[in-house]
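One chain comes next, on its own, written as structure tokens: the form predicted on its own.
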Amino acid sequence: MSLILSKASLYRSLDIVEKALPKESPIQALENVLLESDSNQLTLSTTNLELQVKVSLPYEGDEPVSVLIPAKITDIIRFLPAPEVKLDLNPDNLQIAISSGRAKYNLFGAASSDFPRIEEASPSHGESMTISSSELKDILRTVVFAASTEETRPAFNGVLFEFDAHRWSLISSDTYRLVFKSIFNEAWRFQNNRCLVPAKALRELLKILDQEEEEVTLFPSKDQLIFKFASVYYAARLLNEKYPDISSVIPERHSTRIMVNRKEIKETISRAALLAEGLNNAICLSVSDGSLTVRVSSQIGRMEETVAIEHEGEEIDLYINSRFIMDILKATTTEAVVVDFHGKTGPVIFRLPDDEHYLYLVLPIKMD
């Protein structure tokens, strides 16, 4: 087999499938990229058994091919000097010759017999949804950050997707904070379904979603959640864990509400965080009539800054993790944020004025 491909297109495809390469695996075949071809397309595939990724490229030829290529091919293609890449596969010894400009490589391939087949699923009974890549990226960016990265809390390593007729809801939490987001679309047709999707897989998906208006089709299939867009097939294996009911932790009424300019509070919290210490990164928020005062005191020094706000309800003074606040302020681009307080020991809830179906809940820090 001999073919000439665009370096940019090939590298982009390899960079996508690389997301499912395991760092280490007892199955040696999984540490490679599977290259397959038929008469009209070339397919690159990887899997770590939790995530499956396939990318297809147009190809014309009459020689079907199936070979494992070392993962190092991604770096090789990245640094090739010319805009086109020529691949020559020797079917007898499975070696792959790569040439581009003055650079030439010869990689040792392997038989693909030990590589698990990735069969592309299709939605059953029309239960799928289509959403633009840019909108999906915005949604995931404002949800995934709150999921836990600690392996000792497997349920909280996932983001809960709930499908219900015309509604799609997402929940993520690390037990110290929580995000709840709902999206409604009359065109969606779902049976009630709950999918606990690994946050790690969603973080990798965020890296490959373009901000262009390409369409992404998303649907559950057995023990996976599938994302299909352009030439990409992205399948995340669901976590087999029970996610707790969060309805009781969201208060119905607030005692204090403020609205503040997102850019101003972000800059203020950034400055306060420079002196925040310890695992809690604690800073103090004080709300009085028309102002929010941010204070921090540590072994390094002290800082205090006041921001103008719109304010209703009681005055309040509490401590909170500065990193938790920065996460939501970085994840959204809204001009202002609404913050609801529920007493000195109750949760602090951040809302977006232009999205009534989103909330971010953070527990305050109890200080002796």
Given for the second form:
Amino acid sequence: MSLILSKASLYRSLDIVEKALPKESPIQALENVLLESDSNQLTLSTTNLELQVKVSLPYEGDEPVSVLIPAKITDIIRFLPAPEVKLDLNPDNLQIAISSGRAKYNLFGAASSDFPRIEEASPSHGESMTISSSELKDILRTVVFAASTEETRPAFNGVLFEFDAHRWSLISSDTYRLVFKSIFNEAWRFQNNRCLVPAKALRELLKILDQEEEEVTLFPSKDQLIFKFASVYYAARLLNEKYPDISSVIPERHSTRIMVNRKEIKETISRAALLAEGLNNAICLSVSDGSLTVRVSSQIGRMEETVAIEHEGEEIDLYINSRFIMDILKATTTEAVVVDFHGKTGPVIFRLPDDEHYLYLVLPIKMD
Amino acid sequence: MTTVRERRAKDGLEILLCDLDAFYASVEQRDHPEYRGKPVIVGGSPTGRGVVSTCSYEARQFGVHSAMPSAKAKQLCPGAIFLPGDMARYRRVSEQVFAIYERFTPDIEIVSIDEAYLALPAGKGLAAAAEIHRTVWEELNLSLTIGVSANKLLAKIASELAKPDRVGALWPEEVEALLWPLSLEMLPGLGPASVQKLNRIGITTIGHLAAAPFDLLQKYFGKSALTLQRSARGIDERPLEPFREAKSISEEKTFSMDLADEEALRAVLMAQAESLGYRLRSGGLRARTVSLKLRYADFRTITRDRTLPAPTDRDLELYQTAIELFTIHKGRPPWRLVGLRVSGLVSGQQISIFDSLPAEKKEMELEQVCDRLQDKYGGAVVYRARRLLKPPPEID
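What about the form predicted in complex with its partner chain, after the form predicted on its own?
First the chain shown before, then all remaining chains and molecules of the complex.
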């Protein structure tokens, strides 16, 4: 097999499959990139058993190949000097010759028999949804950050996807805060279905979703959730954990509602966060007649700053983790945010004025 | 027209500085009638290099004061009764006094073993002070001086002016008449060096300092000029600081006879976990790290830590962590000592969505009931049955 590829497109493909490449694996074959070809396409695949990624590249040739290439290939391609790369595979000894400009490599490939086959799934009963990559990116960016990265409660390492008729809902939480988001689209048709998608897989997905507009097709299949876009097949194995019912955490009535300029409050909180310390990063928020006062008192010192707001309902003051607030203010782009309070120990709920199907709930810190 | 007092009432608080008079010496005189009316000096021995920690008012008449070398105090007052002091006893008495303060307000900043700031709603300060003064005398037979004002600085000065054994107020509107004529030494936070510096530029009273041109003060005192002049004008915006975090809390038991029964040792750990949990909860604290200390029969002592995923104040979580550590490090019985320590303390409890789940709620309510019983009757009234297993002999 011999072919010439553009360095840029090969590097981009390898960069994508690298997301599922384990650094270390008990199955040595998995520490490689699987290169395969059939008559009209060349595919690169990786898997860490939780995530499977496959990218196809255009190819014209007749001999089918299947070989494992060392993971180092990504860096090798990245640092090649010329815009084009020539790959030659010797089927007898599985060596791959790479040349580009004056750079020449000879990599030792391996037989692919130990590598698990990736059978591409397709949606059953047409149960899939299509969404633009930019919209998917926006949704995931405002949801995934709230999922836990600690391993103590595995269910919270996942983002709960719920499909119901024309609605797709996402719930993400680390037990101290949670995001609830839903999207409605007439064109989508689902049976009632729930799946718990590892937040890690979604974080990696966010990195590879292209800036360019492209359609992403998304569907559940057995124990996986599949994303297909452009030449990428991205399959995340679902978490087999019970996600608790969190509906009771979201109160129906607020006691205080404020609306505040997002950029202004973001700057204030980031200044306050400089003094907030300890595990809780606690700061104090006080709402009274037309203003929100942010206070922090720590061993280093104190700070206080007041921001103008629109305010209805009771006056309130409570303690809250500044990092949790920064997360939402960074992940969103609206001009203003609405914040609902539910008493001193009740949740604080952030809403976006232009999206009634999004909410971010943070539980406060109890000081007694 | 609103009066000054009414305006102050609108914005909030009155501050009390409660200062126990000659505390250590008073405790000694109270507990030993034979010392009463005599000069009592608690501190280092007059034959050594120690200093006076506290002296009774009788001793002060001889010119003795705290921080003076004990040897010099002996020269000034040869008939004084010198005592080494019993900190554990003073601390217990101090806790009893602070418990009285807590009946009047939850907002307390403990400055030291014998001094605390209390915040009360405006208009209630003086009456509360009089009541506290009376209660401490009636219940504990100790005298104290209380300064009352609108801020910490003036409350402190008020107590200095009133002492001993009295309640005194110094209101902001009285600053000009009462504070300004005083010499600079009366202003808290102003050391002898600063006083000398001020005297040299012609400032000898607090009133002079309040009226001095700011530029002049800035030239001599730089950044602190502003605070200095504001103090002289009776202005102080420092809030009460009720949270003074301890670094760790621990419990330890040495057995009078080496303990070989693992079940009995677990019972001790349960008691320690319950006690630490109680102390954490009553301080509004949670701990991130649990450490187990074990001393084996050969005196080898180990301490092993475990960091929790989230800080806790729950008895069972502390106990379970202790047991996990014990299981790994128990070595060979018997054991001489077992201790449990919690550290990485955080004040404030991040509420979790699980706090509203039924099972968690039940355990928390149980702990709250036990805590209330313990508050009311002292000691562990209700405890987990694990502790009933063969209570071991112990040395405290």
